[in-house]
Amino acid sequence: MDQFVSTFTNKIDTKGRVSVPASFRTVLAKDGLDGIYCYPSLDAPALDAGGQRLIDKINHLVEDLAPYSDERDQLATALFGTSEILTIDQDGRTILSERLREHAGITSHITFVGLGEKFQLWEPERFDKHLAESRNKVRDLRKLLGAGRRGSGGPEGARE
């Protein structure tokens, strides 16, 4: 699979590393980034993530925007001004810098969260109330749009 999919929480060490899912190291690994390029999210108190397809995204999203426009330049130092490429050590494990950390809360562990192209990485606590905020909007979604019901164009099976 060349998605991140799933949730784990892992604890960081005393010396500030913490593991990363073998799943999203293989994906890592296919997508051709030897390390995991991370920045602070714009919208989220969490860090974005992934591999080379995320840093090519970037890449046309600012390239889309017109040279030398503020709108561009914002955005390159929004998305690649506060990026680091992180190394993962044999052990498959990575430390987060203190700047990354303190952004999303970070202290003791780390939950790892799967969105398809890309992952974020929480303050398990905090995402445990992002989860919660994101299942009820999608409830209210669902309610709105008729989801699950026949003939209402609506996904089939899309229930808990």
Second form
Protein chains: 2
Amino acid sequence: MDQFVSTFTNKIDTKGRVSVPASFRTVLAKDGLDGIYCYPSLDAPALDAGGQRLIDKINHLVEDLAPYSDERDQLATALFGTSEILTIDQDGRTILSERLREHAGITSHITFVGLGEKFQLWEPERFDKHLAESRNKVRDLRKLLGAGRRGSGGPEGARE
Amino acid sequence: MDQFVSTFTNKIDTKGRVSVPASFRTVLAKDGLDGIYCYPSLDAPALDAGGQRLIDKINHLVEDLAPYSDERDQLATALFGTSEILTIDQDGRTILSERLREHAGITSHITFVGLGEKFQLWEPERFDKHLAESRNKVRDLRKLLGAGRRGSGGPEGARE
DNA sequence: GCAGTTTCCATTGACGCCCATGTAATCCCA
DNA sequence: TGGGATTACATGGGCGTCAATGGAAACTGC
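Switching from the form predicted on its own: structure of the form predicted in complex with the DNA?
Everything in the complex follows now, all chains and molecules, and the chain you saw is the first one.
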């Protein structure tokens, strides 16, 4: 598997260490980054994270904007300026900086959420709420998509 | 056969293991996934499951949305975030996480329901009810469609 | 020398792997 | 065609390995 899938909740120990889920470590290793690229999510109290592929994507995103434009500088600042490369120790654990933890309201536990090409870090309780909302919105979204996507699918619409 | 067909009910043993129906395993193997991609159904107390083909479909759904948009993250959260890749051991058995079992109300037995390109996992009694309702709906639908639309498959298909 | 940090080792529990058994469907041969 | 043999599959249990976690030891900068 080369994608971040599923969610895992792990504990932060007294030294601030957290185990990165083994399956996520596998994806990162294949991705060719010895660490985790991580920055505060733009529109959620969470952290976005990923490997080399994510860095490349963000690079492209920025490069697509006009050079020296305000937008470009702002985007670059918002993303790169707040990013960190988290190291992973020999036991597969990492340490989040105070600034990152603070943005996500993380204290004693972290929920790792796979989103395919990247993943997010959440404070567990906040994530529960967020997930409930997301599922509701997707239910609505699916109705919209449904009509156009009947392909071979049958009455199920776009849920797949 | 490259489709999930028929229903099977198997027992969960003391370690939480269930045999995946042999015919389903065959389909999964051909599909090129060494495991089961599985997530809670959005609108039923059941689990949706499938192989690589199902993953690809979801990938396309997500990739069609703008990068870093709210919508995209929500869709990815609701789909990838709640998904798990279940492993299949050498005897053809798998283990469902507490989270998955809970969503479907599964305790001691699981009903595997083939839906063609994917399949579902149900708590047996709930599935019985669900099947009865589905058959009624199909009967109604058939009346509406009338004589002109007796498609290829036959109206009895378990496809929801 | 001390505080904070990183590396290494130990524990525990979950999961994967192996082997054994029962049962039902299938095949083969008379 | 009937009955025994064989195979395939579902199920049960023992054991080794690995991941998550806790703590000790080594290291670094002040």
